[in-house]
Structure formats: C-alpha cells, structure tokens
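Encoded as structure tokens, the following chain is the form predicted on its own, with no partner shown.
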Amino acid sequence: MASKILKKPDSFFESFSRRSGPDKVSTHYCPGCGHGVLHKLIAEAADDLGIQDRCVFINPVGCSVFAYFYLDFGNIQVAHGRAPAVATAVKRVHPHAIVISYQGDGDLAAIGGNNILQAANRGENITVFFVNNAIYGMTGGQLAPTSLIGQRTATTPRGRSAENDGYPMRVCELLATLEGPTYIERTSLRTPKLTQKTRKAIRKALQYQMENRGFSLVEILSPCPTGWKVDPVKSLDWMEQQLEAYFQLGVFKDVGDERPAKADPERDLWSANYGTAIDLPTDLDAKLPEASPAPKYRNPSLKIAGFGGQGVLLLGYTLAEAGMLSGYHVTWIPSYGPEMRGGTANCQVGISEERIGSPIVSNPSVLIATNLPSMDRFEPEIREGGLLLYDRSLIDRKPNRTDIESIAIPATSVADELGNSRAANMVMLGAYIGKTGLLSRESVMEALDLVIKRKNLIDLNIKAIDKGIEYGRGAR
C-alpha cells in the first residue's frame, strides 16, 4: 500500500549546517516572513522538476541574503541590485543551468531598477522571483519603491505622500510594457489558496526557462510583519486589505506559445572554452618549481581570520595568487566588518587541482588565526584531521581541539624584530607553505610582486615569508 512521506525537498538542506551558532535547524527569518514559503516552494519545484544539479541562485543584499544557508543548489551572493546582470552572465556562460534571480523590492525596483529592466528588455532566459513586502524589512523599514500611499516606515513616519515620495511602482505592470518578456505574473502568500497558485507560477517560470522560451518574472506578495509592526495574524488581513487591493493579482503577460520551446544546448560554453580562457603563460612551469605536498595538504579550503588592518585578507589574496601562478584552480572571497581597521576580517580561500564548484568554506580543512577571537569563532568549525595555524605572540591559549593538527606561530614577534609588526601576516603565510609544502617560494614571491601595490615594503614582506617558512619547517 502506497504511503506519503511529509519531509523536506531534496533541495533543501537536512540540517543548516552552513549556519553559525548551534541553531542548525530552524531559518534566520521572522515569525511570519514569507521568505521560508517560497524557499519551499522553490526547493519542491527544483526536485519534481529534476533541476537541482542544475540550479543556481543569485541572491543580493536584503533579507534573502543568508539563502545559501538553506537551499542546496549553486549560489553566487552578489552587491545590491546586481542579481539580473550576474545571472545574465551565469546563464550565458552556463546556458544548460537553472538560474534563478531571487530579489526583494528594495532590491530589484530601487537601485536595481535598470538592471531588471534592461534584463527583461533582452528577453534573457532566466528566472526572477520578485518578493514584494511594500518595505526595506532587512535594514529598519524604511520606505521602498513598493511602499503604499500613506504607509508609515522609518523614513516616512507620517506615510508615503505621492507629492513628496511618489507613487508605489508596479514592477509587473512596468516590465510587461517590453517586448522581451515571456512570461511575468503577481501571485500571494496570503492564503493556502493563493500560495498554491504561486506555486504554480513558480513551476511555470522554471519551466520556461529549462524550454529555453526567454525572460520569466513572478512578483510574490509576501508578509512583512517585523517591518510593518504588527502581529502575523494581522499582517495577512493587511495584505488582502491594502496590498494586494493596490498590486492587483493575476498574469500580466505570457507569451510562451509565441516563443517555442527550443532544445536544450548540445555543450556547455564555459566547458567547451574553458582551457583556452584561463591558459596560463606556456613558460610557467620552467618559472615556478612544482611543489610537492604530503597528500593530507592537498586541495585546502581555508578560512584566515583575524582583526581589520592584520593584513588577513591580503594573506589570502596572496595565496590565492600563487596557487593560480601555480596552475591550481583557486576562489578568493574577502568578509569583512563595516568597521574595517580594527573590526572583524576574515577570508576563504580554495586551493584546488580540480575546478571548485563553490567558493564558500563552511568547514575549513585549514584555518589560520591571528587573533583570539577569530581562533574561538572558527576553530569548531574546523575539518577533523585539519590544520590549525595561530599566531601565540596574540593568542594566549592552546587550542581545544585534540582531533585537529595545531602550529603556534609567533609571527607578531617575528614581525616586530624585522621592523614592522604588520608584517606577521606573512609570517603565517610563509610557516602555512613551510609546513605543507603546497605552494613553492617562487611562486609566492611572484605573487607577492603581483599583490603589493607599495614596493618598498617587498623586501620585509619577503625577510618575513622566510622566516615564517623556517618555523613552518622546524614544525614538521
């Protein structure tokens, strides 16, 4: 007898281990947020559509911004706005992926408002998903393009005035104006009802896009309670009440039986070119030594971290340098606190012989710690069987893994008796490639000629490179 199994998309992470803290399993968004109904929705139609290898999800600043944490697919987190100009580069590269541009209307109507447009325009074949929540929810609740006459938020606190802010804009409305459209339609979260013919939409737009037929968009109404200030309950009767009377629901333009489904393409642009884009000088290798490191070594996903002005992400910029002079496949993403120069700053960094298929290191095989308050964030996050540097003249206790391989490094010392204790980061950079043998000092120092802008400073970076590289040795 048949049975039904109630659990999550295969789309979906089991556990949100990409989350910091110990909260694993439950999402970052309010009690009443929409957000995790379309996740769902989304992650459900990417399994019964076969597309999950396939998918990959563009999310910009806003609420949406941590969706990596929850959806298993491809993802690149781009600057507000940019999500349509990203994908149109993904999708023309890749043209056999799923590419989902995922926006809120802060994001997509407000500074990113050429970008979908000019998008749409060009009848790309991708597909946006719009949340309209008529507000900024994720940086206070000010007004947004989408905010309704009279509404109050933080920067309009007596409501919008069509005089001094405008009006609200109709996104679906606007865009169905163009001739490059296929397919765009407003839907609601309101009801289960209404939910299910998002639900719809959604496959709908996904589907057009794997037939290759253009541009799709499906604008969601979706509560906003933390933004608007009130209780869950009364945000839905909001939305039925001023909402959706304002953004009327419905299909504004479909056009898929003019546009006929087209095959998918034989190759993948970016595979087929890929040697030839990236060709290294043919002389590389008489330049720069190979390295040999013990296999354990290999193929490192690492996270530096320390304070602003540590020079940590010029450590791993550096690395990341001399892995590819190296001929290495290698991702650099730089994360830093706003307050920059004396704030938190870290860096993850891959090191691979085979092509990295996303850049995010959740658990690092290596960390380098230069402060202590970096050591106590991410040393549980460190891969069994890792590697853990630390700078000891900083970091005033041993560390409590016992299943990891730890080095203290006393590279701010060190720094200090060559002249300059901003130098340590190249201590610890030179004691990591002293210690595993992954990267040559050839190909570090012509990195190095690369990534220092001030060439008077060359000299003590390369005097602390070697020192560094002796203690990493010694460490064997």
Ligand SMILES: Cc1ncc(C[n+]2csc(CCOP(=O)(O)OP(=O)(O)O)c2C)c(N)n1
Second form
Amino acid sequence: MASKILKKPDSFFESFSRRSGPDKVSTHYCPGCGHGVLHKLIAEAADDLGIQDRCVFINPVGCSVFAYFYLDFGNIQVAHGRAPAVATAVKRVHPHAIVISYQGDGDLAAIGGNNILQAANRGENITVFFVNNAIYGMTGGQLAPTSLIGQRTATTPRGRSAENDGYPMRVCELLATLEGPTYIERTSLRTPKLTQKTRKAIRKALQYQMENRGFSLVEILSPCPTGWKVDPVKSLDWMEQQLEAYFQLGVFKDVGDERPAKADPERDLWSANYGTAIDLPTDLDAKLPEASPAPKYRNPSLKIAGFGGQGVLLLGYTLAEAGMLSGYHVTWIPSYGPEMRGGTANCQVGISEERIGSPIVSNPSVLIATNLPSMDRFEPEIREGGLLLYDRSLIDRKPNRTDIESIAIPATSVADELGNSRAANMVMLGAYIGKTGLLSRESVMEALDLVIKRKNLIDLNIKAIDKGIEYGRGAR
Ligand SMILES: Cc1ncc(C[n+]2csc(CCOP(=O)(O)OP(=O)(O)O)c2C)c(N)n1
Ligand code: SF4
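To complete the pair, please output the form predicted together with the named molecule; the form predicted on its own was given just before.
Let us now look at the entire complex, which starts with that chain.
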C-alpha cells in the first residue's frame, strides 16, 4: 500500500539555529502570516525537483528578510527593491543556478518598481515570487502600491484615496503586457485549495527556469493579520471579500511552449547572450612566471583616484585587464563623482591569485593618487606597510604617513614632455608595475591594445608606460 511520509523538507534547515533565543524551531513570522506557508511550498518544490543545491535565493528587505534562517539554499540578502538586479547578475554568471527573487509588495512594486520592470522586460531566466499582502508588514503597516482603496494603513489612517494615493497597482496585469516574460500567474494562500494551486504555480515557474524558458513571476496574495490589524481568521474573510475581488486570480501569460526548453542552460545561455565563453586559466603557476613581485606586492587591492578626465578609471581598467590576461582573478569598480570632466573619480581594483570575495576596497594596499584632494582623502585609508604613488607634478605636499612606502612620480611633466599631459595616467601605471613587478610589460601592452579604442594614441601610451617603468624601477 502506498504510504505518504510527512516530514520537514530537506530544503529547510533542520533547526533554525541562526535564530536568536532558545526557540530554534519556529519562525519569526506572526501567527497567520503567509510567508511561512510559502517558504514551505518553495522548500518542498526544491526537494521534489531535486534542485536544492542549485537554488540561489535572493532575500529582500521586508518581513521575509530572514528567509535565510530557514531555507537551506545559497542565500543572498540584498538592498531594498534590488532583488531582480542581483538575481540577474547571479543567473548570468551561473546560468546553471536556479535563481529565486522573493519580494514583498513594498520591495517589488514601490522602491524596486523599475528593477522588476526591467528584469521582466529583458526576459531574464529567473523566477520571482511576489508576496502581495497589500501593506508594508515589516515597518509597521504603511501604505503599499497594492493597498486597496479605502484600506486603512499607518500612513493612510482614513483609508487610501485614489485622489491622494493613486490606485492599487496590478503587477501581473502590468508585466503581462511586456514581451519579455514567459509565465505570469496570480494565486492566493487563503484556502487549502488555493494553496494547492499556488503549490503548482511555484513548481511550474521553477520548472520553466530549469528548462531555460525565461522570466516567470508568481504573485501570491498572502495574509498579514498584524499589518491589517485583524485576527488571522478575519484576515481570510478580508482576503476573500476585498483583496481577491480587486486582484483577480489566474494566469495572465504563459508562452512557455513558444519558448522551447533547452537542455543545457549553462552553455546555451552563455553563448546565446555573450558569445564564446572564455575559460579562465586555472593553472596560475604555469601562467605567471614572467612576473615576480616581492611578497608584499602580491595580491594587491588598489584605489586609483583623481579628477574626472585624468584617466584614473582607464588606468585601473588597464591594470585589471592585464591582470586577467596574466591569469589572475581581478575586479574593477569605477566610482564617478556627480560631475563629468573636472569632477572626482576613482576606481577600486583587485588583482589576486585567489578568488576575490568582495570587490570593495575600503583599505587599499596601494593608492595611486593623481591630485591633491584624492591624496588628502585616501591617504589615511592605506593599509599599514602599503604603497602610495602620487603625481608630484600636481601634488605639492609630502605624504603624512610614515608607516607606508611612498613614491613621488612627476607623471604630468613627463607626459607633457611626451606631447600630451593626458598620458600621465599611463606614466603612473608604468611606475606601479616598474616598482612592484606585479605584471609584465608584455601583459600591460596586450591589455592596452584591448582598452584603447583610438589606435593612434597607442604609441604615446606605450612611451608613457615605459617612462613610468623606468621611474618605478629606479624607486625599487
Ligand atoms: C532603502 C530602504 N528604504 C526603506 C526601508 C524601510 N523598509 C524596510 S521593509 C520596508 C517595506 C516592506 O514591505 P514589503 O516589501 O511589502 O514586505 P513585507 O514586510 O510586507 O513582507 C521598508 C519600506 C529600507 N530598509 N531600506
Ligand atoms: S507583519 Fe505581516 S507580513 Fe510581517 S510577519 Fe507579521 S503577518 Fe507576516
């Protein structure tokens, strides 16, 4: 005789050990809340589809911010409303991952409104579970884009009025007008029967992602007795009479059959969207013999800062590109001031023999400063024993720090002599590699060819780098 085993899904942690206090088995959700039920449906689906180890769950800001206490997936907690953007990035880097963006109505429809619109429009191959409880639960029950006309909330104590607050936003209907999405359905957690429908919708959306069919969103109407200020039983009445009356349940779009399944999402997606995949060399020792930096210069985190227009971003980009060509793991993040030319600009660069956990460089081991405000601002942040290179043509003070190595390069004057002061960035680059030996001249020249679009400037840049190398070597 067939038997049904009822047990906690494997995709849940055995006990919720990261939860503070003695209670390690219950969730932090209020009685009658829909989030816990939905977590269970997702966990069971992941078990049954055999995808637990592939799931990356993007936790939003909202009551479900702590979903990572419960779901034993890869978890990322992101800034308010940004789950679709992060989901996009994760999916593009790891097409084989099953990426779930889980979001409340405040998160998805208010602060993250444009994020979801763009991800849906791009047809990203991700799955979005959109929990619509018509209120901001976590922050104490404020008006959400989906709050109903007349609904009393902390910020509409007399009820939502169309004149003042606009109309409740029907997200499924809105997104279904776009070409990008594959599957859009609205379900509810009000009754066991509707919960079963939700269960099916969740599985379908995940299945579509597994088959590489594109963007799916399931909107789940979910009770929030605390925010609505009613008891859990009355909350279900309100859902039936009000919420489901306005937010019609059903499938708004399903073109899965027109977007046929692809067997191997990893390769197919990559080549369809980005051309030929570049395999990073894994044997670093074989790839790096030409450069032999002293141990203190290995695995640097750099900050490169100056005015906009001085080419500090290009300097960092060239270094990162050369690092990558040499087989290092690299990161590069540009940061622009609000102005264009003449404003401040800096970038953060990581060049490492190991994988880089975070691209953020708060305390650089190397600062390359090309103007005084940058040196004033970032010199205090350099790590003890770190390295400072600055353009002494433009910076008329000595460094204050005595616990770091510093080198003054007359970069702008040198570039001037070469015929164009704007090549000062490449003089600084040359000085850095000349001093540290981190990258070979050849790898930098190869990178230069890739990053400089105006080929008539390459000769000048080569000369500037070579001059810089001379200065850097002289400072060894
Ligand atoms: C940038 C930013 N703005 C505002 C907040 C405050 N905040 C936290 S949760 C939230 C709304 C949550 O509502 P919802 O997305 O509907 O999720 P729920 O709590 O109802 O599950 C807001 C506005 C924040 N954390 N970060
Ligand atoms: S406030 Fe609402 S959404 Fe948040 S945990 Fe309580 S019932 Fe759930």
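C-alpha atoms forming the largest set that superposes within 1.5 Å between two forms make up the rigid core. Positions refer to the first chain, counted from 1. Nothing here was measured: the structure is a model prediction, and the numbers come from that model.
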C-alpha of R401 moved at least 2 Å between the two forms on rigid core: yes
Threshold 2 Å Cα movement between the two forms for G137, core superposed: no
Exceeds or equals 2 Å, Cα of D391 between the two forms, core fit: yes
